[in-house]
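The data below hold one chain only, encoded as structure tokens and taken in the form predicted on its own.
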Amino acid sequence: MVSSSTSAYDWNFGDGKEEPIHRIHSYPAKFPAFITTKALQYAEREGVNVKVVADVFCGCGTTAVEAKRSGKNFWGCDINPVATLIARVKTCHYRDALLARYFGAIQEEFHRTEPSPESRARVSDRIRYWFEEQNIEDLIRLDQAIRRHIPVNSPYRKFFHCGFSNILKPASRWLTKSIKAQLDPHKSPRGVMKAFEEQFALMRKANRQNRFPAPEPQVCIRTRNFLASQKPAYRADLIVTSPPYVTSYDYADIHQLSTLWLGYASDYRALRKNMLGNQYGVKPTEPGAIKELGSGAWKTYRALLREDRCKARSVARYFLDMDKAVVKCGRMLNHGGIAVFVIGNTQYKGVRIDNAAHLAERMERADFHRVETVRRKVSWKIMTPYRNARGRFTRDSTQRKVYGEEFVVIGRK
């Protein structure tokens, strides 16, 4: 039986302030950096000699940074190229003098050149929807300057493109602080170079404070679908990961500005097709496989069918994908290793989706031992426990409730 842990081990709060490097780029649903530190302490308390940490849904690299800072080698992957760009930048230390030199060259190039006709022609209608003409011109000039002065494969180009990515929403008509793609007709977009100068100052300061032990542990971050390959890409002693929450965020939609400007896809919607829990390509026979995943998954699927068939297919795919992910994580762990999943439960049109219980059940069936589920408070959501129609957090109790808790599900191989 899977039971909630009554252990005194506390997953709720960290011991110190989060490092500035974790704030260089906005990213939805980041879990706190201290979770990785807690997981390392927990694993070592349990007698695991942790040499390699992995995160199979690594997002913007929170686990990667904390693992490297703790002197552990790291392997991680994410299907979202914007996420892996941020993660690679956060886990790299840059020479301050070279950053300043590149920035000066970019500024000079920005002010003395005009966008080429070819660059203007490549701007899609989707980009024009979000940006005013002057900011489109300035973003083209800034991107041109970065590409002309920094070599293609240089980590410094990634640094400046990460900064470029984070100013796109402030420089656009995207509704501020919204997790949904919504136009704000009353917004005054920020000037491109002013926003970029402030972003560079933030990233430069964070880089100065971002120190790693010597010799630096190895970090490998891949842009790939973890579920796509049959064999584990790496062997790890500890997995710390937070899978996307079904029905909560559409990362392809949220990061569409960066995806389009940086050329990761000509149509950002193409990235949805392989994301965890997508509703595309669900075969007619697959709902039958839901029954094999357990009664909870089957009841949830049937209840959602009565409300929204597309959402039911999405949840069906999510449960099936999570089953594959758990099995692959088991194969990836060295004998005696530990997997720590951070996951939340969700709700759609009154149907409760118990992701944590489903995950714990699948871990037991995949031969994880001593599986336990620990309830963890999400303090910032307790202060603003609802979202309005625009996706903003609010205290208005008439709006959609956002859970003030999530779960840490732990299993051993």
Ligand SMILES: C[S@@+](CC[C@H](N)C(=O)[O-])C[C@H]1O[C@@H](n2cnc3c(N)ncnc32)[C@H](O)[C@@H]1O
Contents of the next structure:
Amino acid sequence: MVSSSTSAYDWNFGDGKEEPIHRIHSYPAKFPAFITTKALQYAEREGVNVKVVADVFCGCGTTAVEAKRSGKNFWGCDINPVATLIARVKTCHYRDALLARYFGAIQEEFHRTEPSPESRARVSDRIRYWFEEQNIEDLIRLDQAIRRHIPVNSPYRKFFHCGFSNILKPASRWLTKSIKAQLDPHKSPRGVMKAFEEQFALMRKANRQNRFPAPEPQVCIRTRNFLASQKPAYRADLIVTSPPYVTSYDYADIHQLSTLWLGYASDYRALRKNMLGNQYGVKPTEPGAIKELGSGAWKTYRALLREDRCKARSVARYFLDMDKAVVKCGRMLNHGGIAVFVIGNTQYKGVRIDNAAHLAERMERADFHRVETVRRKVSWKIMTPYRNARGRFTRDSTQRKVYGEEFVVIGRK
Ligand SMILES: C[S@@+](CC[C@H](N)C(=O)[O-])C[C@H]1O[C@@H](n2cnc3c(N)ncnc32)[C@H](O)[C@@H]1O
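Form predicted in complex with the named molecule, following the form predicted on its own:
To see the whole picture, the full complex is given below, headed by that same chain.
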């Protein structure tokens, strides 16, 4: 039986402000760093000798950083190339003197050189749409300087491209903090070099403070669809992960500026294809597969069918994909290993979508044992549970709902 508990173990609060390394690049639905340290303590208290930690939806690498800092080897993947860029940068330690030297060379080149025709050609109309003329020129110049001074496969190229990626929105006309692609006609975009200098200062400070034990644990981060291969990618003792929520973020859309500019795709919409929870272009699920839905998922699907057929399909597809993900996680874990999933429930047109209950049910089915679900407060959001079009928290209930709680679902192999 799946148990829902308030567990003596407290998953609620960490030790305060996130360290600079977790703030070098914005990322939606990033979880707090202390979740990983708590999961590690929890697993060790349960008698698991944790050597390898995995995060199969690793996002911007929160689990990766904390696992490495705690002296554990790490394996992770994410389908979003912007996520894995950030995660790789956060888990690498850079030589401060070399960072400063590269930065000086980039600045000098930026002020000295005009964009070449090839650099200009790299920028599509789709990108230009978001920027004013001066900022487009400056961004081309900056990108060109990074590419000229830092070798293609160097981790330092990734460092500067990560910084470049994080200034794209402030330097554009993208509505600040909006998770939808929306132009703000009233916005005054930030100047490119000023924003980049501040970004560099933040990343440099974060890098100085980001210490890993010696010998450095191994970190392997892949850009891939976790569901794609049958064989477990790696063996782990502890999985700490937070799957995408259905009807929540469209990561391909949100990161389109970085994806297009850094050349990860010529059409960012192609990245939606295998993203879990994606609601675009989801075909009707085969009748046989629908029968595989668990009882709660089936009820949700039926209730949604009455409201919106497309949404019902995408939710069914999400549940079926999550079933596969749970089975794959089970295969990845060593005997006695623990999986910790952080997940929230959502709502659509009044229909409650109980992701946590579904996950717990499927874990039982995939032979996880002692599955427990612990409610966790998402602290400060409770007072202002809605977000307006500008992404600001508000009490206005006609706006998009922000969830004040989420769940930690734990199971053992
Ligand atoms: C809730 S976020 C994880 C955030 C992460 N815990 C962090 O702190 O940054 C979920 C992630 O799942 C990724 N994702 C969605 N579908 C995927 C798939 N099929 N394979 C791998 N990753 C996927 C998304 O790109 C997103 O980064």
